[in-house]
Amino acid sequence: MSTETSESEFSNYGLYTVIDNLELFLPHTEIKIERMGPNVFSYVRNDSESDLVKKIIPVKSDQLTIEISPIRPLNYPAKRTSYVYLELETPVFLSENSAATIFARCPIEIGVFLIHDGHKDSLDCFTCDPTNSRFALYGVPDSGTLCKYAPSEIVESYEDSIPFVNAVLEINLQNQLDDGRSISKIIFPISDNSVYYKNSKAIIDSIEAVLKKKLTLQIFDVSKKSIQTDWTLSPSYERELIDMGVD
């Protein structure tokens, strides 16, 4: 597979009506659709890894129409979690009883649609990152939490997600206590988290981070947040193993 492709070549998120056949590259992936014969067509997707995903397409009209999108990384290298583990590249310092508002890269996976009567089907899902899809351990080994792990810049703006790679949220800071912190990680279930796009950039719901204390603790209390955006909704993908051979 070719991986020349350059950011400005690469496909958009969204819509795409497929009478004949379609190519749609993305990093490092290719996906083709192709008519078979009368109501029936071949999809075919290969990443750089060589993993080559086929699949066969019956629908009930000439045409076939998908919908490609950003969803949340919860299904690669495997789905073991619905929780995302955000180590800033740099520490944000909060001073006692202050907050502060940052914009950072949280990663994200590709959801392929089928849409039909009315209706999203998932079709396929993959990541176009694989190299950097993987798990830590937040806490202590026998009682600590499985998160989807990611170094994560700050960045200026919405605008700053990666193309495919990473989707950017808003994440509110507050420091309730009467000494000054620094936060250099964010840990949080993305599972209720809402992801939209538009082009080929991607946001997520923010969140609340606020660090408090409780009783005789000090815990840094995290929660969503959802956001007005005139940016498509993606659908969500939920990938569920099932016996029999279907998935």
Contents of the next structure:
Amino acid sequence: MSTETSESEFSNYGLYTVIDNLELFLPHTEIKIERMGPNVFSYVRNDSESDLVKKIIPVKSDQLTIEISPIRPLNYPAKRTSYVYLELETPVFLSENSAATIFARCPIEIGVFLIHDGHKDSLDCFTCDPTNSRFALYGVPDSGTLCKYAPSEIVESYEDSIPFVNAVLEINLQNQLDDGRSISKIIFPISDNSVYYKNSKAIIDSIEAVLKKKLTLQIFDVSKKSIQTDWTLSPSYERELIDMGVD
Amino acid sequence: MVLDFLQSLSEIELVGGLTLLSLLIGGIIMAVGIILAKTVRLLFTKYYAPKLSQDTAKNFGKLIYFGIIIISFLVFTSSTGVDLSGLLVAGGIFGIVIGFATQSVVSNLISGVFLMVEKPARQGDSIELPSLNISGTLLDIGTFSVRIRLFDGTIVRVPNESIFTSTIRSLTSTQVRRSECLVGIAYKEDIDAAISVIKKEIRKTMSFVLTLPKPEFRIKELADSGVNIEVLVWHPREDWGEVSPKLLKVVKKALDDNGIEIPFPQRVIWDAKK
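Okay, that was the form predicted alone. Show me the form predicted in complex with the partner chain next.
Starting with the chain above, the whole complex follows.
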């Protein structure tokens, strides 16, 4: 998505209780939940590629509670990897033995969770930016790592995410080498990083990226760092696929 | 009474000192051996096999089973006092005859052992055997043959020897694969413009095509009717079906939508009289 979308046009992340029907508007995506019977609701999602997802949801009570939240960008178009490849649109130059903290955008997907008896069950997931949800290979074809790829813009703060398209994560960069280096891409496993939301904004746990020397090798060591925030923690969506059409 | 019965069995001699009683005891040893082998294999399959790879677990299971059976047989022969030396002498001559007759069986057996040791492909891998014109998913490497499920859903059994001596192309040993297609554009068209529109259409519609390495375009040939461009794209190994069969369609759509001519075969004929 090239242009930033206005927040007010769209629904927010969060909990929604449906008595009769509910309509949610997200970028290029529309979700409709309607009551079909005393304890049955229908869920319909329509996206920009004219794909229609329909589900029937039987419930125990006479109302339905769902949560719409940002999730890790690992499910669309298919779950193939847990790595993310962020290509910084503007490389960061770190002189010898220096450090810097940047905020960068990282893609997200949207998860829809059914809430019942204190559980959050994964109901649906999708992306509001399908044309930019692509894979890339880090390394050579015979031994490289398959990653979800995204060009990443450096922003000023956690408030600068594009609603429903990306989140912001803090990256603590450190150069322990004896010469200056430009950092233009960061590859890391995102499966341990939690996602948080507030209204229509999202953030992701920080990462620490250290350029250092290990024996004779110069390595770029990336690790996760949990953040303390009052934003709401998103549930995890990823799960194993069961055969026979069960997902 | 039972003792009397056993006594009577021990007095009945069958051949070369082998009595009916010793044969009965031997039978019991073999039966216990088989039950033990099955039980141990079952326990192994339940508790240890899940920690190993599928084919290693299967091979270990077979090794345990047949190992216990062979040990039981050796106990059986020693307990009954059967002298196998005569059998070995006769077997020497007989073995030559059998050896010639079962040459391919033994060859398959040995090839199977080498395949299990070398592991050119694992259970569940997609493989291609170009010399045998076989492509499919490897189901099982057995004692004498390999079972492969072809992509049309049928299962084919290939003797181990054929697999061992064939070129094996593994389609799933790396995380990514490449697919290609060839398309021709008319000589009058701008090659860079054609490449640009194809690139955009692939980026827009083919979600499994990798952004990096980038799709590659090679001018393959200045052919009779047009310029042939080869399009090469990388994708996750599992998603060959989502990319390769659709690539040419996407390329054609990109060219059609932008009015770029894909030439039919044509020939310019000069009239010598004019």
